[in-house]
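Only one chain is included here, represented as structure tokens and corresponding to the form predicted alone.
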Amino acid sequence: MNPYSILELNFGKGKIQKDKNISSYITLRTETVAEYFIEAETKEDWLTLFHLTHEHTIPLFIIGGGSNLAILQNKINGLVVRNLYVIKEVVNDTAQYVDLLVSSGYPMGRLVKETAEAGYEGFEYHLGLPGTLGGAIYMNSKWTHPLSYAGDWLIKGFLIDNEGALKEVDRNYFQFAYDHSKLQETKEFFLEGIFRLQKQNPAILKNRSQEALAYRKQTQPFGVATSGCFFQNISEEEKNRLGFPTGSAGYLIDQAGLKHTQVGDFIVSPIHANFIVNQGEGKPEDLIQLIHLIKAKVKEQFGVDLKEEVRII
């Protein structure tokens, strides 16, 4: 039996789809088509997703927001899972913080404003940020002015582990760091989590929200599509010996004169040098040769390695 059929068994016809064009879920607009495509909106979907999957050995893909993501492949073969399991609840309510329960497919831009609404602070400097909470975690995903991370204020996560297994961890578990969590190593995905959020007034949480969104504004390409900051900044170490005023890999590519370029329809935008836009038609061949070209020109100028931060498939 085909993985088409065994999928199709188990949700019904019409919620698989076969060779589904996905651009349009992926912020970065680049042409891809998965061979089966199905959106998850329960707990149930994901554990029996999983199952499924690990059983009959189908390779399984999965994008929440289509952020952080450069796909250069037409095709995506094997199970492309959307993450649309969005759910949120109180599970502890105290004078001081509140525990919440929030699913891996809750939109970031709307959990922002919906917590800051509730008095609940810790999300609020992320407004604007694309994706899910699922994708954030993954990628402990920040905000620098002042320093936040997705992961700062987890306590419990719900995890599936590469076997369809559920299972529960607490926060040292993810290891977070810089752009970094634990399950870019295991790949086991993150269904659910709790986070303890403490309570503020709810005017200075939108406040804040508000002048974060303004700064993304000004300084970052808005409303054109991305995959977000490109490459990862660079260590502290190689900033000293550079003498930069920041390790921001925007500061390298722009300083050694990036702005601008262009290879098809891809560009390096000339607000922030680690975005690459794609501008309508681009194509993965030109992505490829632009990264090339930055990488190429950053490690003669400076000595620097640079590293992708985007997922690059």
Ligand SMILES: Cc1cc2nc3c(=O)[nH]c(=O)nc-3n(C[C@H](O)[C@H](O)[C@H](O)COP(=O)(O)OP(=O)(O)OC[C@H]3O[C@@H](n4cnc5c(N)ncnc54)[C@H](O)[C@@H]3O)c2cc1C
Contents of the next structure:
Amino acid sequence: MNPYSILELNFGKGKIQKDKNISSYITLRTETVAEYFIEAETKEDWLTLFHLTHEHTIPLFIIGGGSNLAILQNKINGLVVRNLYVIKEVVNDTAQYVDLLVSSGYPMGRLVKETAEAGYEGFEYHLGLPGTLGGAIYMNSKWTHPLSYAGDWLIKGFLIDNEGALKEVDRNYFQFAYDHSKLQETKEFFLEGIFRLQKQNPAILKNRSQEALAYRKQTQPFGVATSGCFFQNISEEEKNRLGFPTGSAGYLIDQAGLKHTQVGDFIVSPIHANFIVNQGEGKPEDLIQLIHLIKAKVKEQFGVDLKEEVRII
Ligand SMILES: Cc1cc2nc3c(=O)[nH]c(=O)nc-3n(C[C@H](O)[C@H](O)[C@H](O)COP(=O)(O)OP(=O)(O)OC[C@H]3O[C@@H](n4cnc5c(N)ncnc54)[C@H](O)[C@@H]3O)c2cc1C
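Compare with the form predicted alone: the form predicted together with this ligand:
Next comes the full complex, this chain leading.
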């Protein structure tokens, strides 16, 4: 039986799509087709999908909000699953804090707003972070003014391992660091997690959110097709070697004179040099060329090997 029939048999007609253009699910809007595509809405959907793809050796690729992806291929073989599993529930309520169970498909924007309004401290600086909670945990997405990571308040995670089994782990398991969680190595799926959030005055949290959003709007291009910061910031040692005031990759790219550089429809943003923007119908081959150009120029000028922050597929 082919993968399509196996998946259709389990999920019913119409749920699985073949050769689906997924560009609208990726914030950089690159034109890419998924061989098979489905949206997972429940825990059971996810468990079934992992079980089937493992049993029938079907390659599986997960998309949350698609906001940290640079897809450099015209087609992804196997099954692409978009995460629409959205639940949130207080599982423990004390005078000082709540333990909040949140599913991986929860949109970050909604989570930030709802927790701030409820007076639960922890996510408020992430207002304006696109994507899902799952993507943010996988990447340990951050805000740097002040420093705050998506994984900071996680106390327990529920994963699906590569054989489709459910697994409960504590926060140490994730080995959170800058742009890093262990899931990037294990390829396990973050299904949901429990976050311990201290109680705080909602007005204070709302204020912090608005400050973070205002800073974003001041320093980043808004309302454009992009995957956010494309390259990782450099280390403290490299920054000191170069005598630069900041380790921001955007600063290096700017200093290399690359703002406005364009290949096809992809351009280095004139507002923030670490943002690559798709101005229309950017093709994967143009993006590849622009990435090479940026890396080569920064290497030539500063001896720095820039590393991608976005996931290159
Ligand atoms: C305008 C803009 C601003 C941004 N600002 C920031 C910022 O301030 N800070 C920052 O750190 N990043 C930022 N980003 C990058 C991006 O938004 C974050 O990394 C975000 O958390 C990714 O979430 P996502 O759901 O979109 O992940 P996706 O892009 O869908 O996926 C990213 C990776 O995670 C994997 N993945 C997704 N969900 C799961 C899961 N549940 N379990 C296991 N693996 C999973 C995917 O397979 C993929 O490899 C920005 C991006 C944009 C476009």
